[in-house]
Amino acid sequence: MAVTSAILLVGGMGTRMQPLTLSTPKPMLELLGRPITEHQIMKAKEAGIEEIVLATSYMSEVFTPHFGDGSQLGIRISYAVEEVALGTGGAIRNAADSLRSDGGVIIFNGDILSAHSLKEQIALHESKSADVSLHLTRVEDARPFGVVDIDGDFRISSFMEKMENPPTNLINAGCYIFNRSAIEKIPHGEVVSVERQTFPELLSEGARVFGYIDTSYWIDIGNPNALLAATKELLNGEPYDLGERATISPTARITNGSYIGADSTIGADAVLDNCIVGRGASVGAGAKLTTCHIAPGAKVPEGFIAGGNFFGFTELSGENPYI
């Protein structure tokens, strides 16, 4: 059956992204004015996916008001809420109950941005009659990731999760296609890691697990600096992006992949280098900011000089909002 369904794993707490995630789940952080999750949903739609289930847990209540049933995006969206975190495998098994189609299912990790072709990954999955196929990419340092061995036919022979001396730099890039029979092998209602349990078990059983290798742009948006890097990449080398309705002084200097959100204000002689300015925020005249995140609605005082700072995200904890 054709692959027309997807599951997006968006239940993580995003602790490495704090303080950005104190009041917003990581998948709902904005990337060029749209939530990270929306970028992934549109990638799925462009590949022919007709329905997607958002597997939520942490702050699950914020997803539905934004995406609704998906009609505004032209794709059917439903939700599977985990009352207790079930791990990646458990989340997949839980969310699969909400799918309408019986065909193969694309699984997205909620913190991955990739330029790889989903259509080509689907084509490989179908041509190999695979039970599971994984998007694979190469990195310089594979220690933080799961690595795989692969034969000349792109069949995966081993899967090894995070180790100090990985034998290869070919890693699991966090986008899978599962046949429904493979999903049904995951125990229902149990905490299961697809990386540490499901993949090794499938390989030991002789399942047909294949890898789609693609070395185009890929990033794990796991920390604030990665969000800055992803912003710069999506700007395609442009110095900055001007959000609609933003007001920027003609004497301000905005460089190096900065993004200025809608309804924000940048004062005279302000300098922003590699920064993200949230919706409705303001940067005072003469402020000089490098590699900074400014929360929606936050205010940076005139003349403030900062590097690597977070403005407005720590107010919930009663701390100084300018640290």
Contents of the next structure:
Amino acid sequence: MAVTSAILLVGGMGTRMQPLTLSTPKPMLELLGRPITEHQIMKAKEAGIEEIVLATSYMSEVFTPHFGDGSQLGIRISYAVEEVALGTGGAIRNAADSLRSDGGVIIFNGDILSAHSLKEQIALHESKSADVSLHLTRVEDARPFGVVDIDGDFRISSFMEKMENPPTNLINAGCYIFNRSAIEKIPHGEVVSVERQTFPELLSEGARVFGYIDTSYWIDIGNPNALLAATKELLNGEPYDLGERATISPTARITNGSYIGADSTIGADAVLDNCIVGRGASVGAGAKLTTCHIAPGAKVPEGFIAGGNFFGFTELSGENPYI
Ligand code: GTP
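Rather than the form predicted alone that you just supplied, could I have the structure of the form predicted in complex with guanosine-5'-triphosphate (GTP)?
Time for the whole complex; same chain goes first.
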């Protein structure tokens, strides 16, 4: 049966992304002016996905006002809210109840940006009659990731979560295809980790788990530096990009993959190097900022000098600028 549905895991606390996630869930942080989740939804749509369930928990109230029923993006979107976070596996089991289709399901970690071909991953899943298939990529330092062993037929033989001396550099890249029977093996209503519990259990039961290896552009946007790196990568050598109605003084200098959010203002002689400026923020004249995150609506004073800093991120009070 064709793979036409997807689940996006967007309910994590995003602790490594603090302070940016004090007032915004990580998947709703903007990358070039659009939430990370929106980039993923559009990728899924391009691969023929027709319906998506957002599995939410932390700050779940932020998603629905932004995405609604998906009609603006041309895809059907619904929401599975966990009152208590169920972990990645528990979230998949819970969200699957909301899907209309009975076919296989693509599952995305909500903080990954990847140029791999979903269509090719689906084709491999189908040609191998897999129960589950995982996008795999190679990284130089695999310690922060789950790594796999794979045989000559792309079948995964072992799955090892984050360790000090990983035996391979082939990592779980956070995009899976699950057949419905594999999802139904996950206990309902319980906290389950797909990486620590579901994958090793499937392997020990002899399930057909395959890897789709693709080493094109891939980034795990798990922390603030990764968000800056992803911005620079997407800008592909351009010094910066601007949101709508952003105003930049002709004497300001903006370089090295910066993003200046909609309705923001950059004053005279300000210098910004690989920075992200939130919507409606202002950077005063003569400020010099390197690898900084400026919160939506924040006001950086004139002459302010900072490197690797966060400006204006606090716990939510009043209206959320991302809605
Ligand atoms: P850290 O707290 O910094 O580790 O980030 P995180 O909370 O996002 O956790 P992690 O990066 O391991 O999560 C991978 C993906 O799964 C992210 O997109 C999370 O939003 C999502 N996720 C993690 N835990 C849950 C959960 O309990 N429920 C749901 N619905 N999603 C989750």
